[in-house]
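Okay, so here's just one chain, in structure tokens, the form predicted alone.
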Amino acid sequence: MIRVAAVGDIHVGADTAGRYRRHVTGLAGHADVLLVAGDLTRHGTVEEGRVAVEELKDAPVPVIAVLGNHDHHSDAQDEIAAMLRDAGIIVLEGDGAIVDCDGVRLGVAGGKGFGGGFPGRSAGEFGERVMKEFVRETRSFSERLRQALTEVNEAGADVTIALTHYSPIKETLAGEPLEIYPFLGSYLMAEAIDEAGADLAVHGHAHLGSEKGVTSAGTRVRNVALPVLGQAYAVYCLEPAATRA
């Protein structure tokens, strides 16, 4: 069994420096890995990025993160990602990684993702150029997610997780205004997850959403936005494929 701690939307800033760090440094004995589902910062400034690094860098378990829309706000996302990587944190953006967690090979694939909506209420590649670009952004990411999940599965991961900021399903958005669902996620990511195969999908972004849902093919999805969890992180216990067999 592998114990996966997960959280998103910690939104750190100078005035909260050190506050989340105490939860991270106390992970030993409670989890084997920490997944961070984007929005590490409030406004995506380099200064806030440095705070995020300090909050996460001393975790006693591997940390795997994706960036969120807030982390892109100041156009410093590449610098923030580089700082996190320099501190030993794995940052994904349309790719995957495998980490050893006490003998269990955990494969995580993911990235920020994007919006577009869900079946029956989704945007299409029609009309203005900017609308086409909006949908193509999600379609392109979803294809990279599918490929990354396929690659970690083929590399022999015992457990596979899809990690995004935006949601792949509408069920974990329940509680958010219906009008903004298209800006909170896209079904195209769920299609990629189901096609490639994953044991769990984790996302954030929807602060007023719900924690639990499933894709149409039955993949468990968890919204781990901090306001949804109401605690520092959630822990999910997953059995390796060989054990399940």
Contents of the next structure:
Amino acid sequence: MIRVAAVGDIHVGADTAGRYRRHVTGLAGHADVLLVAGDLTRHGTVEEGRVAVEELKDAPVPVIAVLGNHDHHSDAQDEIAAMLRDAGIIVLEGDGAIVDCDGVRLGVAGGKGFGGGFPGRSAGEFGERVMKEFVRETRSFSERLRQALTEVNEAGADVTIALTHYSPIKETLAGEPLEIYPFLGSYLMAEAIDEAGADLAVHGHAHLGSEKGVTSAGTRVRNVALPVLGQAYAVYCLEPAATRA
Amino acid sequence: MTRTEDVPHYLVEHIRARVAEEAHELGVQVDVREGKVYLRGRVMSSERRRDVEEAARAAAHGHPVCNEVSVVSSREPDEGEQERLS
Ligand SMILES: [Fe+2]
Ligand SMILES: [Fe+2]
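I would like to compare: after the form predicted alone, may I see the structure of the form predicted in complex with the partner chain?
Time for the whole complex; same chain goes first.
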């Protein structure tokens, strides 16, 4: 069994520096890995990126993160990702990684992801250039996600998790206004996850959403945005190869 | 000509924009009822709760602001709160 701690949307800033750190250092004995589902910062500045690194760098377990839309706000996402990597944190951007957790090989594939909406109500690749670019962004990410999940599965991961910032399903958005669903996620990511196969999909971004949902093909989805959890992180226990068909 | 700040729908969006720009909180719900502005949502600290209120007041054109935003707890889960997925 592997214990996966997960949280998103910690949104650190100079005003909260040092506050999240104690939860991270306290993970020893409670979890085997920490997944961070994006929006580590408020405005995506390098200074805030530095705060995020300080909060996460002394984790007693491997830390795997994706960035969120807030981490892109100041156009410093590459620098933030590099700083996190320098501190030993794995940052996924449409790729995957396998970490050894006490003998269990955990495969995680993911990235920020993007919006577009959900079946029957989703944006199409049509019309103005910016509209097509919007949809293409999600489409190309979802294709990379599918490939990365397939790769970690083929590499023999015992447990596979998809980690994104945006949501692959709408169930975990329940509580958010319907009007903004297309900006909160896209079913294209769920389709990729279902097609490649994963034991769990973890995302953040929807602060007013709900924790638990499931994709159309039965992959469990968890929204781990800190305001949704109402606690420092969630812990999910998974049996190796237990849920994948 | 209409003063858009007197139209609740426009006022709501002016306040939401100000809260996003100045307090950098995107998830705050703003409602105007009977001339009164209600703020709801969840933020990470009491300082940010205050920032949201300040930004809202600055855009509220004198309408009273009722701050119902709550601060997220970040207590640690205990063993019984772990979820087993099988
Ligand atoms: Fe967020
Ligand atoms: Fe976000």
